[in-house]
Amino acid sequence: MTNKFNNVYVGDSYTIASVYEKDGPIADYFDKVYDKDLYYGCDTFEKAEEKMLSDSIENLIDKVEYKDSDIDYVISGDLENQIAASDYALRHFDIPFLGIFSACATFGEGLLIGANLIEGKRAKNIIVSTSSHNMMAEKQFRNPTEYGAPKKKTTTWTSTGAACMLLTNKKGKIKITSATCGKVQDKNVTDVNNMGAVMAIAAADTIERHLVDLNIKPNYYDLILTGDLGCYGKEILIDYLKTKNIDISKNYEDCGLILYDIKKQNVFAGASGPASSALVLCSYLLKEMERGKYKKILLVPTGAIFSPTRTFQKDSIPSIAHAISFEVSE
């Protein structure tokens, strides 16, 4: 189902990266880089990610001009178990807190039910947030990096950092003008260190019934990005839409490969985790947006539902993917 919004404006954003993003292609764009290491002058790696992530909230807050009483909901969720990050951040604030899982699709569902909210009139200013980090989804998904386990050239490396945005009824100069909830796909795919090939397929469902249901071509867009598909997933993607007639290879770019640079940097085939696609779009893409070198953008970001209780029982990798339309306003 998409969903088309009238009402939906992107009031602003605040976004934390850390030491790998500070070296990737968009390091300019951050609101804040934190790149002495990955603690973020914490303990913990966990205590880390609820700090940047609790940090970047409370500075869109105050960017804004705008007290906790003035938000209506807060929607956030990370790959941490239980939403950890998210959970204990909130712990900080006086705001209604709405707590979701889509793995590193999450930032589009929050935009999706936040979008809904505020179209419906439930809502009038809503903080979409998210966040990852690397050294807690090493240790949680695979294995903790003083393993010294090998990793393939399909691996994504995860993200280190916290991006929010905020959703209004208030006019502005972008807006979100649509959203396509995705639907959970599943090609058999059991190879955790290939997530670009579990995703693809939940990508082109969505893609394409976002298309289907707008009646609209690829080219309406100037730009659509998938949020960790990395550079394999990314050519898996394409290669698939084209066994449906749809050609998005002149368009499009995925946010594991905006955020690093794969060929200086040793991140394998790209970045992954909730934060990539959030990071970009809350840095990079907004502010281009607003310097007219994009008017129309449609972000999809990638889940997989990696269970490793599941794999262990030799269980497949679903996947999910939820698309959002960005326009300049008129």
Contents of the next structure:
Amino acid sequence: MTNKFNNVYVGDSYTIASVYEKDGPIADYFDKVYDKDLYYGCDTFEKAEEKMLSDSIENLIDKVEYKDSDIDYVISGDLENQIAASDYALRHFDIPFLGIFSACATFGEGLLIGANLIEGKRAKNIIVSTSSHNMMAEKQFRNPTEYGAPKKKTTTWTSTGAACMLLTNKKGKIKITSATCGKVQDKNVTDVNNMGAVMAIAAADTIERHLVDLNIKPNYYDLILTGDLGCYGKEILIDYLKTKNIDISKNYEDCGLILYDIKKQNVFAGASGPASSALVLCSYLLKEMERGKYKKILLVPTGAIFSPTRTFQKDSIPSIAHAISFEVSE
Amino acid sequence: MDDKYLDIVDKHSPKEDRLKNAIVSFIAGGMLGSLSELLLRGYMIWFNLPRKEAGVVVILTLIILASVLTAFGVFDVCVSKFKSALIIPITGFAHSMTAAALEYRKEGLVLGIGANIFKLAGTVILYGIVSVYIFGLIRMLVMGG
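Return the form predicted together with its partner chain of this protein as a structure block, the form predicted alone having already been given.
So here's everything in the complex, that chain up top.
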């Protein structure tokens, strides 16, 4: 099912990136870069991620000269257990909070819920935010943080950053026009080091349903973007959609390959994490839409919603992708 | 339908350079072994130690070196270059314990470091003891002790 929106606009956005992202191709587009180390003056990585997220929300509210009371909801999620970064960051604010989880597709879920609340006139201003921290993801899903083991080529590199976007009913230059909610997909891929292969199917399903629901062709959009499929997942998606007679090869890119330069940076197949698509959208894409480079884009954040416990129990990995379309309003 | 997707996944899953990694590990691991042997000879001469005791001191040296490199965030960088050459020897064991201790130090001495330091190394200890027991038993039955 695809929701269409007529009164949802992007108010503004704020991004904070970190040490790996500032070496990437879109470093100049971030509002702020915390690049001294990965602690930002905090004594744990947990607190560092909380700081990044709460700073980005605070700075966004300051940037648009609002107060906490002007914001109706914050919708936020991250990769930590109990979405702790979001929970703990929001204790610094006096704003109603909805915590959500779709792994790396969290920002897409947030935008979908936020846009529906505004379109349904339940809210006027909503902040959607997300964060990820490389070291926290390592700790959460892989090995102890300083532990080194040889990595596979298909491994992705969890991005470090926080991004938030203000959705509003006040007319603005960029409009959210539609959103397609993802369905959980599982094609029996069990390799935790090949998330592109796990998630490409979710992106394919959501993109296909989005195009059918709206009765449009892929070339309707100037750019179609997935969240963090990486260089191998990208090829899988293009080839798989070809078997369904959908050709996205000309106007498709993956945010994980925009955030990092995989030829120069040692990040294997590309960026991942909820911040991957959120950072690229809230910095590079929005600014380039304002400048007129892109008029219509479809963002499809992809998430592997897996539990390490189930993986150890030899279960396959489910995934989800939500699609959100942005257009420059006339 | 499933097959078609998994076929495409297979097509776009790169082969790991197993042979190259094995050669790198073999050479780097061999060099580490040779350096340890040099150190062993050194300890025997400098401290006038018998070979067996000098061996223990060499192992201690490697453990300390690996732990310090882990603490300074250098070990994982070395692993990405030298592959399993540093993971298989005792350096890998020391590294796994130091990494776990570093990660959990903020969660306290008991529930943090104490409960988690053997998170990765525990497997090595458990199956090390089990295999020593089995091979000891075989040796006793076949060779009589």
